[in-house]
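Just one chain follows, in the form predicted alone, and it is written as structure tokens.
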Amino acid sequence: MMRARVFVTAEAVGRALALDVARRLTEQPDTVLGLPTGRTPIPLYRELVRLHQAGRVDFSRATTFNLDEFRGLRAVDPRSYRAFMRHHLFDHVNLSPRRIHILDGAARDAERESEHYERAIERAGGIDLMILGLGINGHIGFNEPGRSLVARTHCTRLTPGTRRANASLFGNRASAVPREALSMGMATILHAKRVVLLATGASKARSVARMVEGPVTTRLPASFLQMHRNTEIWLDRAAAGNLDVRIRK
């Protein structure tokens, strides 16, 4: 069953979830986190950095696994998701480099890299808290709508809409966005002990409503979260516009 929490602004969502993560790390310092990229989690990362600088959150024993990475980009490429994470979080908190895991977009053998990532998650004991974003078309990670979904970490072809949504990382040129990416699969995501999906902005309202109220379908990958026993959706007022829920200040 999905539980919804709705806040007035995207910044309020980020602040609240940052406090939730900080409490989790205090109670369980060796927590394994699944982390997203994109515009939606930036307020979360900004607040986590602030809390760390204030001495209120310690990442020294935490482990992270990012959801996805563009195919063909090296780790040092400023357009990569690794660079994004360094800029917004990793370079500003005390995460151990050896506990940071991001798929290698430049790996020659995508299948082998995917299998290696799955084994690394297994060795870490699984993901305790998976934080997700939501694509306008209902994708999570880079699990795109289609006739079927791949269960585990894999190489996937990106839709034109997803490439347009990521154009800001590539000089606002959708044509420059890689056509493929590596991504955790839906089964990998659903094996997390707890899932929190973030969605902000009016452009996400339709997908949010379909995710919560519609059928489970590969045409809307996020709908599979209905099958997870411990899923929460954290929304701002705009993203919750098509739902009948109470707004938290």
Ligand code: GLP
Contents of the next structure:
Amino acid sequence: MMRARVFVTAEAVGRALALDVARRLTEQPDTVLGLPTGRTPIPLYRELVRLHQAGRVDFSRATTFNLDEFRGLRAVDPRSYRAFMRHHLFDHVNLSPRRIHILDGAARDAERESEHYERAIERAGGIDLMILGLGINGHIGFNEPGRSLVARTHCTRLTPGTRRANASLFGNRASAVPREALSMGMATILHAKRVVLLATGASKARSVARMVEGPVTTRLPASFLQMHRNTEIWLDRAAAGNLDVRIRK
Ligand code: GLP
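Based on the form predicted alone presented above, generate the structure block for the form predicted in complex with this ligand.
Below is the whole assembly, all chains and molecules, this chain first.
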């Protein structure tokens, strides 16, 4: 059973999770975090930066692994997820650069890069807290809906809808969004000790309800989180709008 927490606004979701992460880092400074990109986690990152500047969160011993990256973009490309993370978080907190991990979208051998990433996660002792966003179509990371899912980190083809959803990073041109991406696989995600999925805004309400109440299906990859014993879904009211279940704040 997935536990849902509903907040009034997207900002409130971000603030609450930032405090949770800060508490966690105080208790266990070498926590391994899995991190998402997209619009949804921006309030979280903004609040983490604020807490850091106020001396209330210390990342010096933390390790991070980002979920995914576009294929073919160099790390310095301003449209890469690495650039996004630098802009929103990494450049403003005291994470040690050698403990920041993002898939290299420019790696020539995607398979090798993926295996390397899996090994790095293992060496770090696994992911303690995996924070996820949710694609409008129910994807997590870049695990797209389809007939099957891939267990481990891999190179994947993006659906036209996902390319459209990411167009804002590419001058609002879906055709400029890379066709492929590297992503953690479903098993990589499910192996995390704790998972917190964030979803905000009415555009996510349908997928949220299907994820929680529908069957586990590769047609809605996030539904696989039903099989994880420690998954929480943190929503704003708009994203919770289609949920039938009784939800507690
Ligand atoms: C992208 C990312 C996902 C993210 C999703 C939702 O496709 N690969 O990891 O969760 O977008 O993005 P947003 O938060 O902007 O809705």
